[in-house]
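A single chain comes next, written as structure tokens; it is the form predicted on its own.
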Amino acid sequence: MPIRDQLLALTDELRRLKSGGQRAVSVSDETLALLREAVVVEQARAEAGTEKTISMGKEGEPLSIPTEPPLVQLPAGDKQTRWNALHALVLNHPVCRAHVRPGKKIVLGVGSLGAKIFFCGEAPGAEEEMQGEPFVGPAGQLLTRMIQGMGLRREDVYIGNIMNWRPEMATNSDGMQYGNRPPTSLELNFCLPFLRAQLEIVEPQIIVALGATAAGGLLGQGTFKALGDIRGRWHQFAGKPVMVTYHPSYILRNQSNRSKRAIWEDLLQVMERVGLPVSEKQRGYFR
């Protein structure tokens, strides 16, 4: 991928962060050095007439996403039987497999198949595609602590993403992808049937959409300008109430009590709606 395309992807990510309410981004000296190095390398290639586009597909062809989402039909049986069938379907789906780099994993949701609360993010990141489990990196560890603050364990809820693979970016010479980009609308729409199937199996009372990209995937792209316009209020997806709140990564970047209180107020509404007890101590968190 030419440096121009990488910068465009970076711009898209900054727009996503801005839509979530973020106004500043901390960049390490190491990251700046890598960016400068990439620019220098790209300029050298162009001057030498050897500039090449890094293809994601086989035989030099870029990977594509079918415009027609897959048809998912679950077998009869109990929840575990149906989830196992869905898991096998996703792991063996040719489009999903084509978008996963060698040594990495497709990611499906985890947790209780009888959960009242379904936490939904946008897509796996680096740690998630290594382990094959959603929300296991720093943001996932924070999400686990948030769930514990609600008086629950991680295994009491269901946690998943709309997408089942990490959105691809160009790799360095070592074959590693550095950085993430938000999924495209086409990618999100293609994976939505797999998400709907998980909702059909789990039958949660509530969906918690984590972040602007997940909210757009569920509620429709372009239905809101900024996450602040819709967070903290109830919406609908697949016949289920949806609470939109910030992604845990937002709190990692914004450690103020004000930011923490905002997401906690959203979770208090979730607790009340599913009938979880709320203590005075819990009501007072981050005030």
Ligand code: URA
Second form
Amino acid sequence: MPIRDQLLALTDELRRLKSGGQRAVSVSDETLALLREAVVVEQARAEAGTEKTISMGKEGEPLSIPTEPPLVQLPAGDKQTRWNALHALVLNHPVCRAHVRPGKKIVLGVGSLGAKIFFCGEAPGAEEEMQGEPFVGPAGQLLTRMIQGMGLRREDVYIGNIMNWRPEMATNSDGMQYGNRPPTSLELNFCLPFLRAQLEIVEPQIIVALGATAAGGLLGQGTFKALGDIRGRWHQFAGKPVMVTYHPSYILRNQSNRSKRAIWEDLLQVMERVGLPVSEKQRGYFR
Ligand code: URA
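Starting from the form predicted on its own above, please write out the structure of the form predicted in complex with the named molecule.
Then the entire complex follows, led off by the chain already shown.
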């Protein structure tokens, strides 16, 4: 039922109670939050319905992102049941749907729901929004090789992003979007509850933040000047240790052994912390 009809039904019921002599009703915080979210979602749906193209607002801020992040309530049940519910929620969320381009996909994390390691990137790119899976483009292929270097398969870990759709950019005359940009703080804050819910389901031992945007989203934007100041060290998010390292796309742009060694040293720390065996050969990569 549309929110407008629900609100009309609610006011009718309140009127009925009042005419029957009831002076007060108690409303839980949870119900108020649900009501607030329903209004925000309806607003986004209405805006999406009237938007022909998604355009950039003032100072590059995309339009139609509610300032109120979504309230995510996972159902009871096993990990798969809860993940399926979250997947359905994100894929059907009007705000996500309003921002994903026609024919492209909203992207939630993938991998083992019992993973010890949760890799967190920035946002889907062109390949990811086509396939609906994080890290499947060139940076993703490198991430997969890094995971294999750790003696794991891609399916053994969980891979997600701070954001669930490809941040919109200007389009060319054919209506094709070109390039990528990092998510804005509004976009990050909006998608953060979806990331928290994935962490709640997977319950990893460790989060690996890939790059400055992921680190900023988890540790707080403005809490560090440069990635180099915080990478290779342990931080905390949602009660979990976070290792901050370079984004694989940085390695694709900067193929020096020094940068490969830096990211590898961070991953060696991760391996040690989750109790994975580290061979002499692995210890010596990129030396
Ligand atoms: N870069 C990211 O941060 N995430 C992806 O899913 C792909 C590229």
